[in-house]
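Below sits a lone chain in structure tokens, taken as the form predicted on its own.
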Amino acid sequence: MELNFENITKSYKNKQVLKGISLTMGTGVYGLLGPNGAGKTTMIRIMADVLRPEKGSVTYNGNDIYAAGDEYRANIGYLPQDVSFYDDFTGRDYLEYSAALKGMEKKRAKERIGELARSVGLSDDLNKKCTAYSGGMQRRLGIAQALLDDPKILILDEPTSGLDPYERIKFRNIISAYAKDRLVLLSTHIVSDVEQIAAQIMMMEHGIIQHVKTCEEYIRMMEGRVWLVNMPAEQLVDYQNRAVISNVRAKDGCMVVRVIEDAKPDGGAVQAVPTLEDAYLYLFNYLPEKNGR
């Protein structure tokens, strides 16, 4: 399986939100990392052929699939980031309604309806109307529609948004199992959702893939960038404006701040260990006017 970009160009109004994209993806997991206003949902509607783009092709093993169109889509399941649910439509009248769009055999979609309840947790609910589903329930209920017809390609945009912890975690699982032989695609400014199940993942910021990397290789990137710094709450105010800070904690009467820099800072920091969140933040929150970035 093979999905391409070649650049791809778009814009509103005046505003370029995405500039070339060019990309090739294979079966696995991808993650799509960047901060609000990337282009990250632009890009991914563009892929699930909800938009078009003003420049370039996206191709699926070889053939356009603008040219392929339903043919394209049979292969899509789509959650968009904004989910909208009829009224009067209970959880099932909302999956066996989707079913029906896609084409769904009745007997089959009453057995994926069941299978898939219990996988996010519905199967007490589906009778409940959706807008008494909480914010949670209802990003459930949007994950199970996506996956109801097995799809080759599975495009999640902030798929995780008003789940809880627990939550999260068996999202993650659900889609560690399904994405054998499967493309799956998930946009995130969620760092901890794709740095355990993403094989490859991509930062992306001004409408540009600036690197697409494994998760292991951005974490070797950071080696010697990371720190922790001892030091007053007083001082903390002052430092935060002038540094990279992903993390704070109190500890005996003093702060532990784990601070994100090129060189060594003042005031006997240690190394530490770094992570996935520390090269999100390194590549997309570093100082512009430090080190002449």
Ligand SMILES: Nc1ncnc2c1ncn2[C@@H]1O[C@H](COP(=O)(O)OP(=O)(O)O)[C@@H](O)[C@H]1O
Given for the second form:
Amino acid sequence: MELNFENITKSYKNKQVLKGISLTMGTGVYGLLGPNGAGKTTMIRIMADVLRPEKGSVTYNGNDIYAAGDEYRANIGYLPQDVSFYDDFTGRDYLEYSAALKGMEKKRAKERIGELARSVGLSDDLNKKCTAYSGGMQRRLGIAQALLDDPKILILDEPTSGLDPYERIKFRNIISAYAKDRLVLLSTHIVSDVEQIAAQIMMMEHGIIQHVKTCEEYIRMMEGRVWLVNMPAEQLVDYQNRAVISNVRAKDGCMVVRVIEDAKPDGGAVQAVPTLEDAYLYLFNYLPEKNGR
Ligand SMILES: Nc1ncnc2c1ncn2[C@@H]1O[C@H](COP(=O)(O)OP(=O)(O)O)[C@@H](O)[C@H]1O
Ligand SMILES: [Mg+2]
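Having seen the form predicted on its own, can you show the form predicted in complex with this ligand?
Starting with the chain above, the whole complex follows.
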């Protein structure tokens, strides 16, 4: 399987939000990481064929997805970033309705709904109104909807927003198992969502995919760039304005500051084991004064 983006651009009014996206995806989990406003949702909507690009092409196994139309869309499971529910729909109504839209046969739909409700932990809640669900339950219902027809391409936009830590772990396990022979694209600004399951992690900013690497490659790139420095609290304010700080912890009346710097900082710094989050902060250069934070 191969899904290919070739020089995709998209503008809203006169603002270009995608500036030439080219990439190739096969089976496995792809993580799309980037700050709010990077263009993740725009890219995802183009991939899900709910939005057309200005220029460029998207092909699936060599065929233009827009020419293929329904034939392409039959392969897609899509969880939009914002899902709204009809007031009087129960969880079951919503899934049955979604199954009907996908053209699923009734008996199979019923089986899949049962299976998926179990796997996302909603079996006991299917007869309740969606509008009475918590944010996490609505998200899990959305995930079940996206998985209904066993799509070859699963596209999830911020799937874990509103999920608690346990739900997040369960979600990761479902997706990992699912992606064995399928393509899953998952957008998020939460680094730990993709850290453990994505084969490839794309980092996107300002409408461009800036980096595509494995988690291990990002971490290797950060070796020798992450440090722990002890300093008094008074010094921290000034330091925060010049260095990328990924964590601060108080210990024995002092601050232990985790800092990202190319060279060893002064003050008895010791090297720390890097994480994907360090790479994210480093590559997006989260200097407070640069970002106005
Ligand atoms: N329908 C729209 N009309 C105008 N601007 C939009 C629209 N959708 C998104 N944008 C803008 O495009 C940029 C990228 O948005 P989006 O793709 O939602 O980013 P992300 O999902 O990474 O947060 C943002 O600056 C956003 O304000
Ligand atoms: Mg978005």
